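The chain below stands alone and is given in structure tokens; this is the form predicted alone.
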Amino acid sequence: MNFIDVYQRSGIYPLSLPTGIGMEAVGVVETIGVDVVNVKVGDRVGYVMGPPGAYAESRLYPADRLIKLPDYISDSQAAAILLKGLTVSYLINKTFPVKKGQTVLFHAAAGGVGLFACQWLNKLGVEVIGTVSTDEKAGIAKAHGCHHTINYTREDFTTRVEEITDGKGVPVVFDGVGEDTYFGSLKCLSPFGVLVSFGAASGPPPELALAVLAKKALYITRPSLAPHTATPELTEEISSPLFEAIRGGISISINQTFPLKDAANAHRALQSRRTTGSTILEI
């Protein structure tokens, strides 16, 4: 389960009806079309993006969008990490290739994307500042490699980032929150810094006058996973580093599991920010 599922269900991301929702799943190939050569019956595969409708016991799916899973990744792990892990992969390898010794700000550090990003960034030698909503989540984020946590319900994160960086700011902010953090994220950037706005958990970011960027020559980008998985070749470019990172010991936090029939309760938990790490729906 991912926040994009909420966007689809609520209409923030409009879908053509009739339709299902859900962009990520893991399963076993039961049958294939006559021209399919990249997978065979019995293969363990996963998918992300593509046609919505992952909330299903079985479905037809374009074969060229399937991702064959390595043996060292279980079904549950793959279901929990494909979309989130591929998101982190393109963020830190493509959108803003991070370098050892840099300090970055990652919002929602205790979420599914955040926990995986904290580990991966830490392993790369990057110092991570992460925002969280509770002290419990702060502890979880720190246990996963976040060096500095900021509880934004009690602290102004822009002030704390300034303190942590001795007034220098950070070269990049990875912001999946959106409206609530947008302008604060810009304040946290050092000159020539990049705001990577890749989500809108609190609502869409507000409109911005470009002149606001001029004082520090800042950049804003709005990447998404769809273009990075548009072809098998593009998917490979971000899935290979992801699988190697998992092989290298990065853990996958599955902190909530719901039966598929209780998907509504899972959505309520996610929207009320009562979840940490990844949530999976099981059949």
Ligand SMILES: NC(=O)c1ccc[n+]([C@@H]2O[C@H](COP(=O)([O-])OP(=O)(O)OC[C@H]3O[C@@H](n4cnc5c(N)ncnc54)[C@H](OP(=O)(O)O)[C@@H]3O)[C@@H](O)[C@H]2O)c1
Given for the second form:
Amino acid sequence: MNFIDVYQRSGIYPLSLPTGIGMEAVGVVETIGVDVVNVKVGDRVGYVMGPPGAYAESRLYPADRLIKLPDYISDSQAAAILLKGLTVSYLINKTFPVKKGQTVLFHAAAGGVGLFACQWLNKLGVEVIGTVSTDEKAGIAKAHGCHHTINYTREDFTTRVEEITDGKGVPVVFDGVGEDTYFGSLKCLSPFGVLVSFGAASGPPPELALAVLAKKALYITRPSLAPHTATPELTEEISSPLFEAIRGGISISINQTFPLKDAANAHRALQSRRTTGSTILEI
Ligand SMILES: NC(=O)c1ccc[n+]([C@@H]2O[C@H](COP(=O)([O-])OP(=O)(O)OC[C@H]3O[C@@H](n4cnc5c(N)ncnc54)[C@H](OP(=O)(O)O)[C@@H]3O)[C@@H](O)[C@H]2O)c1
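Switching forms now, from the form predicted alone to the form predicted together with this ligand, please provide the structure.
Expanding to the full complex; the earlier chain stays at the top.
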């Protein structure tokens, strides 16, 4: 389960009806089309992104978008991390290739994408400042490699980032929260810094006049996983580092499991900030 499921269900990212929902799953190939050569019946595979419809016991899916899973990743782990892990893979290697010794700000650090990112960034020698909404989430983020946590429901995160960085600011902010953090994220950047606005958990980011960026010559980008998985070659570019990172010991936090029939409750939990790490739906 991913936050995009909430956007699609609620209409923030409209789908044309009729449609299923769900952008990620793991399963076994039951049958293939006549021209399919990249997978065979019985293969254990996963997929991310469209076409939607992962909330299902079985479905048709384009064979060339399937990802064969390494043996050291279980079905549950793959379901929990493919979409989120591929996202972290492109965010920190392609959108903003982080360097050892840098300090970065990552919002919603105890979430599914967040916990995975904290560990990976930490392993690369990057100092992570993470925002969270509760003390419990702060503890979880710290246990996953986040060096500094800020409870942005009671502290001004821009002031705290200024303190932590001795007034220098950070070269990059990874912002999946959107509306509530957008302008604050820009404030936290050092000159020539990059705001990576990759989600809208609190609502879509507000409109912005480009002139706002001028004083510090800032950059904003709004990346998405879809173009990064548009071809098997592009997918491979981000899946190889992901599988390597998992093999290297980055853990996958499956902190909530719901039966597929209770998907509505899973949505309520994710949307009301009651989850940490990944949530999976099981048949
Ligand atoms: N562009 C891409 O390619 C891409 C791909 C995957 C995911 N994403 C984005 O990455 C973000 C994280 O995704 P995820 O699936 O791992 O979700 P998640 O981080 O597990 O859940 C979202 C988190 O956002 C925080 N949040 C802040 N304000 C919120 C609000 N008003 N309502 C709900 N949550 C709020 C909450 O953490 P606190 O309680 O600690 O504030 C919440 O736990 C989402 O924005 C998602 O759209 C983007």
